[in-house]
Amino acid sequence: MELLALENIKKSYEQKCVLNKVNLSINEGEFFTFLGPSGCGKTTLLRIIAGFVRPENGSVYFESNNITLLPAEKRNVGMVFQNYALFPFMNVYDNVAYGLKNKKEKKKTIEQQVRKYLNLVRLEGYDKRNVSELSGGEQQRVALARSLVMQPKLLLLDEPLSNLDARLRDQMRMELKELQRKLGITTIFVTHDQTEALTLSDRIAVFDQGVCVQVGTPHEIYTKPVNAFVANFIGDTNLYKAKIENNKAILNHTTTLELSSDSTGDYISIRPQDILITDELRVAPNQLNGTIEKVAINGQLVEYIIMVDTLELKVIKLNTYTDSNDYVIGQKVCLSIEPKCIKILNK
């Protein structure tokens, strides 16, 4: 069931359009992500939903009611900001209880609710701690509990993991998804991190320069990008301008690749993990000879940069014990690319 609808949302700052005719529908219980580079308009859209920013054109519907002009405090929406926006002069308990106290809830109700949500975010026993004594991950949990204690129907998260180190970010990502599933709360998550979006989301909206260019599941966004921008932004890819004719992609005067279809487009995209690297040529389409230029071991992956004449390709292999990944710089290798792995795209 649809919970939130955005219709023809437009917003400009100093004559620069930051959102242009955005239309989105978000379902109840969904974990929905706004993904895009910095300055693409995703945070502005989140603030429009929260009621902190008013659009120039368009409407925001919440539970079928037009709330475009409704003040932020009258919307049943919770928001966790990128910097958490905690009160440094209050302890953990008072930060979480702040909204309930403003609503003049009974003292017993406030205590029950604060305890409940501190336990939910695994901060039991932290109630008397000062905010300045907490780690980044603990502060993030306090900010989350402060929003959840108000029991909003919609939770807005503005890059809440961006201030954490890599290991803690991975941990919090899984905890956040587990918490959202447990509560069943509709969540909109803003990020520029593709891994976060692909890991957490039920659906993703990809933004480019104020325009929502694609909406889909993580699998759809990754495997069926609608254009070259999405393909290049979502994960690693080998993206080339190409001339498409007769089921072939002509990249330059020495490299032509067979395609699985004769779709029209200006670019081809090949994911690095879809390129097979071997010592010898195989009987298969799209066999290429190349020379290894760079090798980078990235934990579970090995990344190779391989030159095929003047064409540079990135190839990724799993770094497994049983698989021989002993290719070295300067070594001659053979590459194989299945036609179905080559996506034809427009700009």
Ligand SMILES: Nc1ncnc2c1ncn2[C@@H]1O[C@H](COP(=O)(O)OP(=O)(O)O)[C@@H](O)[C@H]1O
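For clarity, every value in this text was computed on a predicted model and none was experimentally measured. Take the two forms, superpose them, and find the largest set of C-alpha atoms that agree within 1.5 Å; that set is the rigid core. Residue numbers count along the first chain shown, from 1. What changes on going to the form predicted together with this ligand:
- With a cut-off of 2 Å and the rigid core superposed, residue 296 has a Cα displacement that falls short of the cut-off between these two forms.
- Superposed on the core, the two forms differ at residue 284: its CA moves 2 Å or more between these two forms.
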The other form holds:
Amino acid sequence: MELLALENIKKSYEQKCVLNKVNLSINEGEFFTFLGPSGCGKTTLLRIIAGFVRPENGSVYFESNNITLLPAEKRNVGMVFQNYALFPFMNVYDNVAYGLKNKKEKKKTIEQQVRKYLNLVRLEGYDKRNVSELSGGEQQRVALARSLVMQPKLLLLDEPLSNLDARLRDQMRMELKELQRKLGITTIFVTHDQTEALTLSDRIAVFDQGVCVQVGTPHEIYTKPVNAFVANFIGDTNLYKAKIENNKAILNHTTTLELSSDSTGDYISIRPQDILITDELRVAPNQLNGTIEKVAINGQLVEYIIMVDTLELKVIKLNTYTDSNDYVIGQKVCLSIEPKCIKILNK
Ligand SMILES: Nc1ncnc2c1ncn2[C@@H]1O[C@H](COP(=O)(O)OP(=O)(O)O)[C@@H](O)[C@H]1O
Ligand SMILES: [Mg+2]
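For comparison with the form predicted alone, kindly provide the form predicted together with this ligand.
Zooming out: every chain and molecule, the one shown earlier first.
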């Protein structure tokens, strides 16, 4: 069931268009992510949904009602800001209780609810602590509890993990997903981090300069990017400008690759894990001779930069204990690329 719909949203700042023709539909219970580089309009769109910014064109529908002009406080939407925006001179309890006090709820109800949500974000016993004495991760949880205690139908999270260090970020990512599943709350999550988006989301909307270029499941976005921007932004890829004709991609005067389909485009994309390093050239399409140029070990993976003539290819291999092939810089290797692994794309 659709909870939120955005229709033809447009917004400009100082004559610069920061959102254009955004159409999206978000379902009840979904974990939906806005993904895109910094400055592409994610926060602005979140603010439009929350009611802090008015679009110059288009409409916002919530449970089929047009709420485009409804003030923020009348919307059943909770927002966690990127910098958390906690009240610095209040303790944890008062921060979380703030919204309920404003709504003039009974003292007993407030107490019960604040306790419930502090427990939920694993901050039991923190109520008297001043928020300025908390770590980034703890502040993050207070901000989350402060939103959740209002029991919004829609939760908006603006890059909630970006201020945390790597280990804490991984942990909070798991907790956030778990919490969302437990509460079943419809969530819009904003990030510029593709790994976050891929691991957390039911569906992702990818933004490029204020335009939503693709909506899909993480699998769809990764395996069927609609254009070169998405292929390059989501996951690592080898992206080349190519002349496509007769089921072939001509990359330069020495390298031509066979393709599996006759679609048209001006770029090809090959994921680094789809290029195999082999011992000898096989009898198959797309067999190439290359030379190892760089090697980087990143724990589970080994990343190679391999030159095929003047063409630079990134290749990733699992760093397994049993695989004795550790290729060294300068070593000649054979490469194999299956035609079906080569995506043809437009810019
Ligand atoms: N209040 C504002 N006044 C002027 N320009 C703004 C304002 N808010 C955002 N912008 C501009 O709009 C663009 C999109 O910003 P934002 O939505 O914050 O992007 P993101 O969250 O994707 O990084 C940026 O170029 C930003 O500078
Ligand atoms: Mg932002």
